[in-house]
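The form predicted alone is given below as one chain in structure tokens.
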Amino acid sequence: MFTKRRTVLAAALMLGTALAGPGAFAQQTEVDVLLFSMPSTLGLQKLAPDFEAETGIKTNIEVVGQDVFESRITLSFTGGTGDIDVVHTPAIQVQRWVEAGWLAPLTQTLSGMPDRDDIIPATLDSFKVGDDHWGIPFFAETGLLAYRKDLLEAAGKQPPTTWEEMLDVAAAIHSPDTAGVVMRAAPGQGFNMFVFPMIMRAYGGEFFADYPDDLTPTFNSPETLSALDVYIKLLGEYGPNGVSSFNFPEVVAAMQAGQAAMTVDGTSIVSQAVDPQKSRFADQIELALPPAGPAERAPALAVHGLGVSASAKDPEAAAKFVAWATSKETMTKLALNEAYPDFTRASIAEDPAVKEKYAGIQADFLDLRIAALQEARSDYRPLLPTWPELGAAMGENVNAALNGMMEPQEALDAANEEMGYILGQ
């Protein structure tokens, strides 16, 4: 029977080919995708057959380390080789890549997506340059507060909702065994300058006079000085020993080992504090929205998306892949299949199966995350080609003030001057 079925199938295929004519042997459309390694991108690689089944377009997804990724895109983009059609696009790189002519606009693709309104606005606007969108968000991390509920209860304190309350709580629970608070302090645009703007913006501080129209630096404003005073007091008086050199690995380790009672950081960091397989105090740590200030609550925001290379062989096919990869259906599959709570569509947090999966972190974890993203600003870190240099300059001076090497106002003045120099002012 097997032989007979195979013969019938072969005959059918031959008949189909004959009817189709010479075009039957036309090459299948292919899309080459380059991503750097994250649970979500590795998960997307596994789903590539789904896209081919839906569209007939073959997708070659390569997932590499970030260092390799940087080298590959530089060679491909500058050479215009066309070997990358879809590229992993961090929001902080968009301005530089657009300025260099490396990306194709996705405004038309976005307007054709039936559920575009489901994309969280701050994540989507992170890819807007001028009147066009140059990427569609795929991953978003935001800021949350993690705190030891047992220590707060013992001190008779409620979780802090403002930075002033954070100071008060830190003072009440700080001890030789457990520091009141730990935060990133090592200098760098993705290190202390990922967390400090949560305080700066809360107090009304801005990087520029009127971003993006007037880029006159205003980092030395009274509002930013108030924020820096809070940051220095939190870590200088209530932080663990050596905190001025702490980056995210040290922050995670301090929370997991019970060496610190509170932190404010990105979701990927705070969620590790409540991981029972890694944290000794997971059952005593709760998550909440980050503290607010006199001006606003300003959760941190780090967004990654997918963009289409300007040298893509078939821009239409590449755009179809981006729309599929960032769709609700694909993101929901990833949220269920992988460690991927960082989706950029609000409605996925309401999916019962998704809610059940991530309830182990905390019952309202997904709701907190969406609430923080809804309050986040797309320009949390200004979307400028020179942001890496600007962030480094600010980060070094903020760290110098924390270490007592400069007075806070002196540090802000120095950073402001360096920012102007970087911007050619």
Given for the second form:
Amino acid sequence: MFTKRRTVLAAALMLGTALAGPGAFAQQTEVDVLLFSMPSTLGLQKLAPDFEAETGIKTNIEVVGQDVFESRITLSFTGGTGDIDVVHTPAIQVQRWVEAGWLAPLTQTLSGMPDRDDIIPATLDSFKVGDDHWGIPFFAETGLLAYRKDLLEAAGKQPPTTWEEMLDVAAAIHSPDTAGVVMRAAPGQGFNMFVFPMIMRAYGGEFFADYPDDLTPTFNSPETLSALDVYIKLLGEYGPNGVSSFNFPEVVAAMQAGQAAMTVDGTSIVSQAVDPQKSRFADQIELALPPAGPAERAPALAVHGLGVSASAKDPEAAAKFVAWATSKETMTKLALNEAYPDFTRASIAEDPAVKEKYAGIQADFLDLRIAALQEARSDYRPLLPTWPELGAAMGENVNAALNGMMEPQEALDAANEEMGYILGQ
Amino acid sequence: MTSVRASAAMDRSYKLMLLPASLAVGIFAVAPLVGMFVLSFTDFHLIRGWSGKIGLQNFLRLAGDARFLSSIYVMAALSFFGVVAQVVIGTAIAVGLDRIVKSWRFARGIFVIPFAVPHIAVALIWLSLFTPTLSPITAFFATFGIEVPAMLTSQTGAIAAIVIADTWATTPFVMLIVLAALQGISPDLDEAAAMDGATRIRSFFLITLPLLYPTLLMVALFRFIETLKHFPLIFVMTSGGPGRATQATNYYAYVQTFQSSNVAYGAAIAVFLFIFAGIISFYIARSNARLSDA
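Could I have the structure of this protein in the form predicted together with the partner chain, to go alongside the form predicted alone above?
The next block holds the full complex; its first chain is the one shown before.
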């Protein structure tokens, strides 16, 4: 009965196809794209007609707020509604989404891209889970040092290249009016745990015994303890009053108002400190690579990319869109059209028009940014599916130590034990 | 006979009229509540899904979870100090505004303004007031050489900061309700007491306050239930810190559900809060009923 009906249906369909001919039957391919709001994604939305003209594929790009985004994708992916083909994929989510089976691999698309070597390795590897790539980067934030040139000169100090030197410089320039250093301290995987690993890695601290093969937590190592001591000393002795609850808005404000002389934070934060329209000391603040340590220099890394949903209607068309959106041409256009120094291809920093546009921030801003990204590690924050929980456990204990509620070693031991519990669950 | 039939018809039409509202409440309030109860007995995890296990494991885990127990302490502190401050200050302002001369009535409107400010905005206002580098208060005292200590870097300070922000925003609610109740108390009572030689303070404590008691109890209950739901102030002002010192129970349920993807465990915490609020409300409502009967 069933088979009979199916045969009839198939026959009817075949007949229909034959009669209609190839052109008329092919309904226009559509790609539904969900992005969250940033200058680059809004810019991408404006450029979408170019993609349609090139490929004949129609795009419906929806740009939403980050809060709406979270609930939209959770509903869409867990419910398998198939209304999203291409999805904004923060690298921090990628392992979780892969484990949940929400994404389709893009390894093939990537190998078909003509100039893939141009993509900065750490940003690309942030999307690698197992042997496959699950996203292609289009946005990267890294860490830079911002310092008050005038105050350093007055104290006869060179800009610090190591954390040890930073302590020394901070001591020399710290005053009641201008604190030596300000950094984010509020507990959270995206708050203090966005900056603390820069110090931790510089001193040779690692989250795990051998990521990703051996996930035995090693957050209470002597190396991480030295790093935590430096962090506590920097903020405790040379930070502004109340710094141990600061998040990035307070860090930016303190730099802009001249209440602090140095910070190490994300590119989007430090570039606000040198923005003449926002910062009273814009012309006195210089940017440089983040300090290094005995082990290495470990610039922060936060990457966003585009992924293809496992339930995409037409995976090929979706992948085509991803390749177009992350291509050199599109990224260059975006860098010129929008406030978008966050591109993930090294060659764009060489483009004369792009160079000129961002020279206002600082003549060598783009070069510094690329240099920091080239040194960054894709596992800056080990983006395990449980990272949000692990990051919170570490961030909360580190903050407790910073506020004197726990001894540094005690805090690291507590965090390490919690990490073991989370991973063993 | 006819009257009985008529009243039965009336009864039916009343029930019919209740139907749309009951449906709406059923769909939007009862169904999610049932869902939460069901979830709390599973081991549903946002990523790992549900293993098929059903039982009391989440509730057993709650009993031994140190973070949960300390979250209750934070919640209790936020609720107790918040409710006391709001009821005392709200009543004081209401009493002041009750007897105010007509040309000053606009003052009532001014006192209500904070109540209209969205929670997130309240949190941002107070976050900047409690951030020494941004705060005009700190700047003011600094001109006299006095350093105002940072509030958000210790547990006591951070809890006090949240209580202050909450009190600023919600005292007007208490004030409005108490003011309405005051207007219902006949001024004759005070006048009679005055003629018998009672001072105004005496007549406030011996006449007005006892008459206000049911209102105060009700408004305290409202505020108490609201303070169990603290979230935006904690989220914006402290991120649960310093350390974990301001992770109240409701916030901890959020942490478990959304940060750790432990949806079932988060639901169990929410069930606990629901039952806890229910029990307290029941006792307060019962003592209120007794008072009204007396």
